[in-house]
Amino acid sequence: MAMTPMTPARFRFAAFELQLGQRLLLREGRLLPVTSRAFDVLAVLAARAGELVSKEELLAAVWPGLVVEENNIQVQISQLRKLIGAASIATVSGRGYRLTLPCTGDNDAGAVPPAPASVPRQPALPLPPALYGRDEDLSDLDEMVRSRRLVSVLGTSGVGKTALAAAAARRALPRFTDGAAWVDVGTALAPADVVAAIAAALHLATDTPAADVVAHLAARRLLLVLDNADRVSAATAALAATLLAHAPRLHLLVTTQVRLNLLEESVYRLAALAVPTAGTPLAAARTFGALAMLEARVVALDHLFALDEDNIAAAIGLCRKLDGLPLALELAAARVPGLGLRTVLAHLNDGLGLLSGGSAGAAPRHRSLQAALEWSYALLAPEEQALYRELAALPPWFGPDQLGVGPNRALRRLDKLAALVDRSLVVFDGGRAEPYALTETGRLFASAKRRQAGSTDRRKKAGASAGFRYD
């Protein structure tokens, strides 16, 4: 309940009292066991004792900026009948409650201060796109929800991790008391940042202390869903690990491509969409995610599309280069409308300059295929930055033997191949001679940065050849 300075600081009915200040429950002087929410339920009845409290209100009051379901109000009114009596509540059919007992509200334990500024907020959980070929990626997520308290989505930019996190996240609400709050941390720079956000979506004031705010989940049986988690994923671990140790009800799901490295942590690793092989018949082709997103998208922009037999070899050919990533996918639909199937695939040859213009309401690394894949590398060691560029001049299997290094250097570049491996910008196939690729896109690119890496070396050395000096 959002106490204002008006607010009593204590109310009275019957042999009960509840103290605002000290959240505590009384009985002619002894402690009440209540949890937080049926506490706060109770103080919004009690200042409007006698009156009507629609079900709305009480979900606005009591889990402000969540998403929970309404039978939530239901367990916390079944604990109060138990602790003051079940016809102290009245149930007004269809529209909300009402607190029956007489009472009346005091200032004798002190000024209530009032309750901190609230701060915009993100949305408890945002509405996910249409998913394609994410039946089994669902079902297994939501299944790591249930049963672990951190899980990991892992995966390379552009590959949907948010959009399947924002549904398993919906379908594991109803098990969720106190509901879920999503936070993006997409923008954060620093811990303090990530612990602002936090405090932001669970409407708490953007300068709360961290321990206020692991204090303020303590209780509560919620689910924490920290997205784009990237760039601060060392504090985000920090603040993971502290919150499972003082929030025992509370679960958490990240979305990143870099693993937070806690024993607690399980991770799940989110690959592109299924394509099909050259040839599929049309039929058997639609029941590929891939080529059911392209399709779906591009008739979204042009309801006149169909495929067809006559293009249904381009729109294949199509998803294979694109390697079934969902953000090439979705931004190479838009072109469709305005150049046909067979041009934007003989296009990407080119480059990835084609796949840009994403949704307006899309973050900046989102508009573009270039700026997804350069967020990615942004995210690298310069070591790793440097390997992957010359694994662009590899064939397109190639096995750690082809790395080109000798015997004291192997170690090291196996780590960072492995390191590509786990921020999936190299593909790994264990049943292969050769087990690791470059997808198409990812070759595309690494191969544009080999280029530009190659042109400023030579820069450099005609410049310190006239005298020039690069620090």
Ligand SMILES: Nc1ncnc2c1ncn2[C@@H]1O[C@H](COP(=O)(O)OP(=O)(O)OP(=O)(O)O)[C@@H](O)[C@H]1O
Given for the second form:
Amino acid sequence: MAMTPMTPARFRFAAFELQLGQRLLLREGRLLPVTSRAFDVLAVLAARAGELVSKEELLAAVWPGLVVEENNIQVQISQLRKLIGAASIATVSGRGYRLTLPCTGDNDAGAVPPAPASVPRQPALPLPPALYGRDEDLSDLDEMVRSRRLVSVLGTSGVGKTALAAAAARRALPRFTDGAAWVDVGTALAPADVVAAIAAALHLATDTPAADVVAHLAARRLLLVLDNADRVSAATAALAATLLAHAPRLHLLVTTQVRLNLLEESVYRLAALAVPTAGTPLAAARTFGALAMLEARVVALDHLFALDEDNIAAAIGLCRKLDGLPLALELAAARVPGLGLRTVLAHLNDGLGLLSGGSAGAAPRHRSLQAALEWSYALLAPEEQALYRELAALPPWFGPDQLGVGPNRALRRLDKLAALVDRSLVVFDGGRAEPYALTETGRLFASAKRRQAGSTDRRKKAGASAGFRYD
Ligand SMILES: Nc1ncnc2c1ncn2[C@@H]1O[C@H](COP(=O)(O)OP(=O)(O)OP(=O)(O)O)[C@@H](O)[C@H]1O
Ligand SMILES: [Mg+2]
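Alternate state requested, the form predicted in complex with the named molecule (shown: the form predicted alone):
First the chain shown before, then all remaining chains and molecules of the complex.
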């Protein structure tokens, strides 16, 4: 617990003395067995003796930067009551606690008024949206987080990694006595930014050296969530390896489009939501995550909307066209009140333009499907980008022999193909003779990239023959 320079060296109340520097609790000079957290709680109550200290203030002061269950406070309070008497700490129903004993604070230079406890605000775990079609994913991921120390949720942009991780972190919270910390590293670009983001979430100074951040976490039983690690996967991996080695009770949950590539890493590959086949009757179709999400999102924007026998075919068509991708469903749903399901479906063939206008609070890459795909595309190496563009010209399902290369380059290209599968940009179905495919929206995007690259090549050639340089 952070103490300000004005904090007294000790508090005295009734027969008790709380020595802040040595972290001791004494009764008539005899040491009492107090745990570290209980000590911190008592120090906050003593600093504000006679006043109500709310549960939120206690959580923020004693578990700064962490998200913990409220019952952690009750555990510490009941331990303290055993040590200093049940009546010494009053419960203010539903709000917080108050030290009832008159208390003085003093330091070696003489008595000073007790300083208020510093109460940093604590970041909350993000509230997950109502999740559709993720019951099984949530319990599987929960089990992984329980048994493995480094779990990364892998999948394409907008598939719902952050949403699922938020739900999983909440579910796991009671198992972590030091709570959970949520760190969005999505805007980090360099290793130092990752450390600074973690330090900030833990309420440490943002220039805290990495070694001190690791030391801070060393003894904690904590769930540390590193969200959106795509662009800093190597830095995240390096830090994760150090944390795993030095903080034996820490568990890490990472969301990323790029694997960390650590031996200790357990990868949870998150697929898009389940989609009904064409012709599925209304009631059965609603049991599929994609359709349930689409319906809920449209109803949220237009309370008069209802799925019925007339529009179910278009709704299923839309879910299939969007491959059950939550972000795409969300963007499409926003268009339905103005245009209707059939028009939205019909215009998706023209390109991705309709899937834009995401909510103002969303990250820029989530304001349109084009932006989300551009983000994923930018994470690829140039050779992977080139292969991805070429795939747009192949039939919907294809095999490795259709990549059109001789045996000496085949291995290299298979490697790139596997990288695209890893990024969820290419679908792999081992049960099929031709096991690879692009998603429908991915194909539209890759085709556009292919056309763009083609016209750039032509301009370059024309420029070269006219004596211009383009690069
Ligand atoms: N199962 C779901 N039910 C309802 N909404 C969902 C579901 N999954 C995701 N969403 C919503 O879809 C949008 C995209 O999800 P999310 O941000 O979790 O994607 P992501 O995989 O983390 O993407 P990125 O890689 O770009 O960070 C969010 O608005 C989220 O609330
Ligand atoms: Mg995310």
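Heads up, when I say rigid core I mean the largest set of C-alphas that superpose within 1.5 Å between the two forms. Everything quoted here is computed from the prediction, not taken from an experiment. Positions refer to the first chain, counted from 1.
If you fit the rigid core between these two forms, you'll see the Cα of D415 move by less than 2 angstroms.
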